[in-house]
Amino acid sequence: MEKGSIWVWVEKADGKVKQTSQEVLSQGRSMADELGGSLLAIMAGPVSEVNLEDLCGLPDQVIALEGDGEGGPSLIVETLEELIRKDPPWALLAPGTPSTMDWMPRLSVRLGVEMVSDVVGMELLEGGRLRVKRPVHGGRFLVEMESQEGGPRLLALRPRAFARKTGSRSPRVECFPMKARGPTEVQVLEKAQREKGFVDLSEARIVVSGGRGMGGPEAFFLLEELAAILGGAVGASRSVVDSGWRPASEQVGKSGRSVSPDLYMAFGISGAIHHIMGMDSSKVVVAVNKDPNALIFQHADLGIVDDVNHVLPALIEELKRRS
């Protein structure tokens, strides 16, 4: 593949391309156009007509990795390493999800190249260099990092940090076998089906999160009701997950999920720095806490000092009345 080619790892859920992958494809298309190269999309499993439509006419080529698709991250690393060593791209982009954060660092070590995660901005510079931006210290600062010539560059982009766009390309599809060289460390025993109407936390436009101030696990039904009305997703603080009130998949923060919704609502969350680091790029933040000195208010656009169990029922009732 010619110099300047951009590869994008595409994730699917329930047979459809995830929104986070569409965002990365859009950014990859812009980079490929600026470099005068092509855009290659890579996804595990067969590619359906629906998948091709979900690619929004952006890639020039699609590679479907077929074979032992349940072999886990090691199998993905082995396959991508083989492809990259055969024909190195200028950069490999992927959405920053729990799945890619599992295998991408391994691929970085195998290839002996650097990887940057949580990328929220990218700029091509003269001389074949790339400048990327990523937040640090709970979003208080943006760090700029520049790559030198050579590659490939491995970049994991923060979900909802880049806009989606469409194109008019009809990509050619090729298949590549994904076979393990030896025993894999993962064996899939069962798959759980998502509930109807499920909204992925990383892709949600609206996130309503609860902390210890909710009082107990039974109070989270109010957040579930609010999320259903708003078409959003439920999140939780680390202390809530550690207490067993909510599943780990809902944890927002440094050791959980990073989210960038248009609206983030924090109910009964104190605002510890490890939580802020997971939602600092939210467009608008609304906080409700009965402690007027809670740190969360320092990061909120709108703050309400009150018990969440007073505010939530009233808010839900008003939204129902207006719908």
Ligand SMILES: Cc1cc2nc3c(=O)[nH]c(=O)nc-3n(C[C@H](O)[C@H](O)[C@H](O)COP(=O)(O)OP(=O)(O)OC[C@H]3O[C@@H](n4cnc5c(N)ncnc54)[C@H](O)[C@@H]3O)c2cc1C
Given for the second form:
Amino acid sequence: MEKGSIWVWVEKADGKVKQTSQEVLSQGRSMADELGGSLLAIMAGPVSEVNLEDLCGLPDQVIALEGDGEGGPSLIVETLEELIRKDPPWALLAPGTPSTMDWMPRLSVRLGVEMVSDVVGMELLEGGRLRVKRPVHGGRFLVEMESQEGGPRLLALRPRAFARKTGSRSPRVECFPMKARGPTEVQVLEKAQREKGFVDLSEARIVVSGGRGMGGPEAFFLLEELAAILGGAVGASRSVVDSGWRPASEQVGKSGRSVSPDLYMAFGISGAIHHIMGMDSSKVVVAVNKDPNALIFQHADLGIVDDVNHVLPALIEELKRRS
Ligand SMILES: Cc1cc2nc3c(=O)[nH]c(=O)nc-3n(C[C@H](O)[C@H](O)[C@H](O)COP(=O)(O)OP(=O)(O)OC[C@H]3O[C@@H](n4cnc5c(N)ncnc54)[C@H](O)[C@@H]3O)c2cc1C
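Having seen the form predicted alone, can you show the form predicted together with this ligand?
What follows is the whole complex; the chain from before opens it.
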């Protein structure tokens, strides 16, 4: 193991490195510098698709995993296991996204090493130990966990919990084959293009979420309109997703996505702990609910006790008037 080498799993969307991955690269760079080691970025896809500018001058080296990149989580696990067993890093960091949450726990079991998800803070301690922080109980508490000396450690970082920075390194780029040793359980049949102007929920600076209080799937066009005006993303409660009103990819909460936007707006959401767990690190929370005793108000910086059917159209009209 090279002294203090840090690996970062990098994700792309529409050919560009995602902001959440740039945050992880930034944190990885700081750790590698503190440990006196190097930073390696690993990404799926051919070398020709590696855009060094997107890596912000942070890594020392890039490995492009070329091959059956669409073989699903098992293929990623197999490939990373092979790489890690050959030359274990001090830690492997990844953004906490639905995709990494699919393969990282499997990799941790395969390697028999610890994994921590939803990391919001990291600190290197004496003797090569690492202290990480993660929120629990809907963000009411932060737990601190310490790992013992020796790695590798697998850490999934909460999106938007770490600042992005830039460096001036020109990494060398190498490729490594990503090939299934046996049949994989996933076959990609079709790829759908994202709509123009699509904002990823995990990366959004503004999230406008709707709950059952929206009344039905039709009412969500108001949230789509509001999101478009604000340049934000639409989120939803689990009740809404379970009712088939919105896709599962929009679910915020314990069994959905974790978001940390600058502004989180909750319309007709009761504020059950399972929902709060996914948005408690938002900087400013605005809640609209017709029940003055709704739990969501306990987590809101600004609360409006009213019907969403009054507030939403008025808000949209006012924003349009001002723009
Ligand atoms: C293991 C587990 C995991 C879970 N994971 C998640 C998760 O990831 N995400 C999640 O969201 N939930 C999750 N849940 C479900 C969670 O406990 C709640 O049931 C769910 O969040 C409630 O959704 P809601 O607030 O939309 O609906 P409700 O609880 O039905 O609340 C609707 C709210 O809308 C208000 N309202 C109604 N009409 C109007 C109106 N016209 N104008 C304004 N306000 C109105 C009501 O006063 C009420 O407060 C999970 C539950 C379990 C057990």
